[in-house]
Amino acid sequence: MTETTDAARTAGTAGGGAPAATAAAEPMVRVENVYKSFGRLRVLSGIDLQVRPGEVCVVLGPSGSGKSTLLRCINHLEKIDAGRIWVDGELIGYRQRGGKLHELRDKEVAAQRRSIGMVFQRFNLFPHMTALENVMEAPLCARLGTKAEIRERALALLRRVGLGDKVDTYPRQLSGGQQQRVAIARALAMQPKLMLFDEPTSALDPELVGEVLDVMKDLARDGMTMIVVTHEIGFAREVGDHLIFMDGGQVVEAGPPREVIAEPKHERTRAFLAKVL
């Protein structure tokens, strides 16, 4: 399964209602003991994960640590061997019959997708499409009101994001910190209830990072449930409320990011954030 379908299958069918208040009791996120396989290299062994509506979790961890199949398994774009997701109290990809869990049909499994906004690495933008269509494009599909409804919330999207001026602009006339910002507002196009980040600056180049970073920090201020993977420390540091560090397939150690990232108590944590800070 490549980038450019993912990015596809995502942006025709995330979105959902607006973000849950951060006084609700129940986590937006349960991941509950989950495990996840390629043939015989395993890449999540037993992973629980909590999430509050309204809170940023960071997700740290060296290169093959399994942090991008976790994204992965929490919109079902990877089926998992073992365990349960759930986001707002929905088990995610399976219903649960007496004990055992079937998996849903492909219908239903996009239905599910569309309270869940997912980023990529690399941005994935149709090219034949300018900015406008990009973030059109989705809600348009799902039919989620008219076009000229669907045409003013794209056009605030974009203006949201910083690129009111470039609605007619195809992605190859757009920097690649411009073409991540349209992707992230093609994302919320269907207003998600939560977003997914997986490295969302790791394609660019240092100077265009920034101005993605700050889109990401307005969606935290305005109370959006993110899960982001990034080795952005700084990020880490000031906007996240929850940060896991990720090895072998693992939680190695989790915390208040300021806690963990300045007195880490494991080994291997240590050693990672010696190496990126």
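Only a predicted model underlies this, so the values are computations on that prediction, with no experimental measurement involved. Positions refer to the first chain, counted from 1. In this text, rigid core is short for the largest set of C-alphas that superpose within 1.5 Å between two forms. What changes on going to the form predicted in complex with the partner chain:
With the core held fixed between these two forms, Gly98 has its Cα displaced by at least 2 Å.
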Contents of the next structure:
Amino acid sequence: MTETTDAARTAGTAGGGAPAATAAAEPMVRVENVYKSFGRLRVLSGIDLQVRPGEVCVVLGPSGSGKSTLLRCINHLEKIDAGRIWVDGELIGYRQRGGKLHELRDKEVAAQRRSIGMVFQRFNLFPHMTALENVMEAPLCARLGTKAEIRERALALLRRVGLGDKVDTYPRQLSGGQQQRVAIARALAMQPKLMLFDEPTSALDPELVGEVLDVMKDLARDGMTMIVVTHEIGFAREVGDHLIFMDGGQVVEAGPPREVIAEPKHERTRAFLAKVL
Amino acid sequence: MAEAATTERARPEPITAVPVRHPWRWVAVAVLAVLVAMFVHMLVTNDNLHWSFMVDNMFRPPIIEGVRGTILLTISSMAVGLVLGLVVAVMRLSANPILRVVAWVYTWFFRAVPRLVLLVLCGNLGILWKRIEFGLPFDRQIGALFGVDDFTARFYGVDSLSLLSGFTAGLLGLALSEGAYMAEIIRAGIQSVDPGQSEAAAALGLSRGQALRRIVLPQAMRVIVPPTGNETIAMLKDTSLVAAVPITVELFYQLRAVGVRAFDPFPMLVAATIWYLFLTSILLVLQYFVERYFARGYGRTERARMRLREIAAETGGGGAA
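For comparison with the form predicted alone, please write out the form predicted in complex with the partner chain.
Let us now look at the entire complex, which starts with that chain.
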């Protein structure tokens, strides 16, 4: 992409955000035995997952396997039925007090979500706001500084995703790839500890996929902790530190992406990869 | 060969085809022309229209006073109705079941009762309560329970006759009824916004109130504004019902009064038609501008402006960008 990207890349490697350095630390995300049903349809049944700080976890699986639901549970867009989820040591959605779980209030849930960025398959940009206003909105609502400071940071973020010249453009006038890059900048504006990507390139024309993946690779090199639901096997192999394969609401197989993709142990993983590759 | 063909191929002649003829359009125009001519002829030749009488009377001070009353009543009852409607719509969509039921009962009642009946009812509330007072509910009954005679705990009160006469009663009736309709319009507007929008707002850590105010409502306005324009026009006309309260400082009442007094009602009915046409046209212009404002980021206008900019850039029209 541009010079800024290259600068960020070198900064990322120099900064030592590699997972090896922080392997011993407390996991950034801990998902423990999570169950979730919609009515009588069970979507997640006993999911366990750990993501260490700075790690990129790739989630693969056929549609309907519960990948998106898992992501949506991690920032409490969906309530889980059983199990526990911690992000950076904080229990998501509940408070443990005297052996009992208490639901968090609306405001407390909102506060938890501020440290978790999310990027959606269909971008979900705010269509009545320009790209810059989209990026500034959440920090303004959370009062993360003066308007001028927030504006400066938003401009820097838009430049970082290569859209410094599209600041005053409305989402409808941007291509899908550009919209998704604004959406990433918008999530980054809250300075999250964790980024969730829900099939970020699935709604894009093939020739636009690359520009979004480049931004995500850049983020990964900067040491951002990421959980990425995707069908981009190449991205998984190149950027992923950890891969889980889900089917029927369960983690069927997990391990280093290269190994799992090269020689899947489980029959269902093999069948899925044969179709995707 | 192929190269020569592509380089030397000239631009073909522009198409000059005979367009499809539409003879029936001309027939329709002819029929309409005759009908319009007949109507104009009637307006000019019918003596019972008494144009000079109409023009002399339709701008007299009491009529202008009536126009002011009509406009004032329209604006204030629409304003109160809009606020009420917004509150009720949000209640209706709230997670709180008590608020949902209260909102449903409100819209059920005020949509069920005809405006005319509601206005007469509001005008006669004085029969029910001589005074309207604020204080401890059931104070007398509580006093009796503890053996105190004539125990009262009321802090503030007004005579209902002075409060509920005329304008206030009319405003109350129209605004309460409008609130119910606006609530349904605003609810439809809110529900028309893609749920992904509130989800994105929630994921960014916006509270529900912030998401509603900053993200959902501005987008809902695109759906809310056109029917609200309709409601405003309907309200302008429904103010003529307040004669039943009774309120007399209102356009239609004043015009009809002039006609009745002069034993010549028809010209003043025409005057009323003209006045309402004029006022409604002003509202239509206002609606156009409001709609254009809330279509930002969406509309054709935006795209058209972009295309213009592109064309300007292509032709090299002093583009700094």
